[in-house]
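Take a look at this one chain, the form predicted alone, written out in structure tokens.
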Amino acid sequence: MKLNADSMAERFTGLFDDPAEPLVVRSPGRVNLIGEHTDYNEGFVLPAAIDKAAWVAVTRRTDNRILLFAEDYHARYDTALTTLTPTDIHWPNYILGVADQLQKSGITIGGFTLLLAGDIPIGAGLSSSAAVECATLFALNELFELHLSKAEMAHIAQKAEHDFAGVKCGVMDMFTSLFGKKDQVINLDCRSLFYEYLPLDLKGYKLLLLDTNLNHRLSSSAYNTRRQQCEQGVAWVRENLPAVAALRDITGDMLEKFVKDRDPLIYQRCRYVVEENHRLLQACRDLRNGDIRSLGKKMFETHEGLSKQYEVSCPELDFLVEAVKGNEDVVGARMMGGGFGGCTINIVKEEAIEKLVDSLRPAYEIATGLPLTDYVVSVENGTELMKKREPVHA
């Protein structure tokens, strides 16, 4: 199905027996150029909204009944409002969820039903989970007239993914879904959610996602295993220092002092988020000078230190990383996401990426036995209203 506003009306009033005409809400997934794994440890990131999204048609119902359709598992799932819990077919958790702390919050909406598709890569890093639950709210806060801010839609989805997806995740995926606009990477303050958006001007050069197509599942990987390390090696530090709040608050020398003796494993995992926050607000200085190959160094330096300090790699990533070392042609390259599979991100000069791409895929084929999958991404605007309901008569 082409995914646009009439596609999505059209299917819905295909699939419901509903006379309203829906509204229609488009939210992307993300990439992330640099800041990886120092979201939920308050520290900075520097993420993009994609031209590659999920969509949500909704109308009202008189009832208080959540009827959902998933276009790409051709799958239905019906349950009530009052009687939210999670489910193991997963698709539905990130809908549910949104409901659900809805109603935690003390917020009162009704039954609801909802059609879902997109087209973002499933597994590959692109943050589909945060797409699903931010198209879902913003439907929501519209269709139930809910004046929720867009940073407080953000924190609701966060709690969503955390409660009904099982993910302690950070709140940069949602925030960069809700905030994104075309051709600007956010400049993000976890902690604060203070943001500058800044240019991005690749001169020639364009993102290529390469998808290593080893489906990551963040909720039973590691991944909750390391907010748990760093957590506990800031822990070690506010014992001697109190005013210490995250990693975000800690230095090389504090890590030294107060962490390295009592677990190096954790003062490794420690120490890469405080060398990424300072990466970080290196490269944003190397976006506001246009200097996109220091920026593309910063990267190869980020995967450096995600794939040997912070073990969040696998082969399939470092291969594809390790293959783009010392082309002239490619000035960055790094794994993306939670990581344990899902795409790498590359700045490519763009009359050369379809030379890269066809002699990357059999290299890879036969050093993994699995087949590479590659997307040119574009920046794009954020989460948006694309069809507005009609006057519901009930």
Given for the second form:
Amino acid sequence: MKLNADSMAERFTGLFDDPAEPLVVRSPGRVNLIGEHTDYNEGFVLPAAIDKAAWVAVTRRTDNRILLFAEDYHARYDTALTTLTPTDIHWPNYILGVADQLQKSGITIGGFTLLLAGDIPIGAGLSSSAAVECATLFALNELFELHLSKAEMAHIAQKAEHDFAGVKCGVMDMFTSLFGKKDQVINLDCRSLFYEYLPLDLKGYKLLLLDTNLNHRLSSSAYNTRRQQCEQGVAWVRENLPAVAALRDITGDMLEKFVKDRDPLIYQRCRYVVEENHRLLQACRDLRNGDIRSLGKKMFETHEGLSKQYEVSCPELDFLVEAVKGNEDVVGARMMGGGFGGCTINIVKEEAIEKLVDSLRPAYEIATGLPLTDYVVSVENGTELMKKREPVHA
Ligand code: GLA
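Pass me the form predicted together with alpha-D-galactopyranose (GLA) as well; I've looked at the form predicted alone already.
First the chain shown before, then all remaining chains and molecules of the complex.
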């Protein structure tokens, strides 16, 4: 199915017995240049929205039912606003979680009918779930005239993910989906939500994603464990320095003093985060100076940290990063997102991409037994209303 406002509206009308024209919203997936596993530690990230998105077409209902259809699965789901609970089928959870969170915040909404479609590969670490949550929330905000700000929406969507998907994620994915801007990366402070856009001028280079095809969905328990380990490290420092609230406030020296001897593993996890925050601030300087080589070098360092210190990589991701190291057409590469699968992000000279992928594909398949998928992504706008609600004519 083509993804545009008209095709979404047409498909919606064909599926549901509803005389109203739906409103249509698109909300993109994201990449992150650097700053991984820093968001839930109240640190910094450098993400951007991409040209792959979740789309929803939605109308209001007069009853309190929620009627859903997922184009990709050809599946319907029907429930009521009064009985929202997570389901074993994954896809409705991102929509129901948002409706649930609105109600928990004391916001009144009514029933709705929703068609979901999109082209973000699922399980590839491009935040397809955040995109669905943000598309749904933005649409419900319009439909029921809730007057929520985008920052409020980012927090509501994040809580939806915590409660209905069970991942104690940070705010990066939702914020990026909502706030993305064409050809700009977002330098976001995940504590205050202060942000600035930095132009992404890659000068003949492109962002190439290499998908391990290892679905990372099963990684949520490891993700939540990392989060707990960081919180434990902070608690130990705080026993001595009560002003400290998150790893964001902690230096390498504090970790040496208060964490290292208590638990070397927790020390190692925390150390990675402290170093990564530092790397990100330098990477922003590289970007401002147009020094892509220096930025790329930091991406390799981040991968090393994620693989050896934070231990959220896997042999497939390590293979793909190792395979491009030393290639003069690739300035930087690293695993991206939560880890244990998904994609690597690479900055590659445009004219070298085809040759690179052609040579990597057979090598990757032999080494891992998995196919390799590649996406060249562009940086695009965040959540947008693609078609307004039209009144029903008698
Ligand atoms: C996942 C989470 C994000 C972030 C990254 C790691 O994508 O959803 O909040 O923590 O992992 O940086």
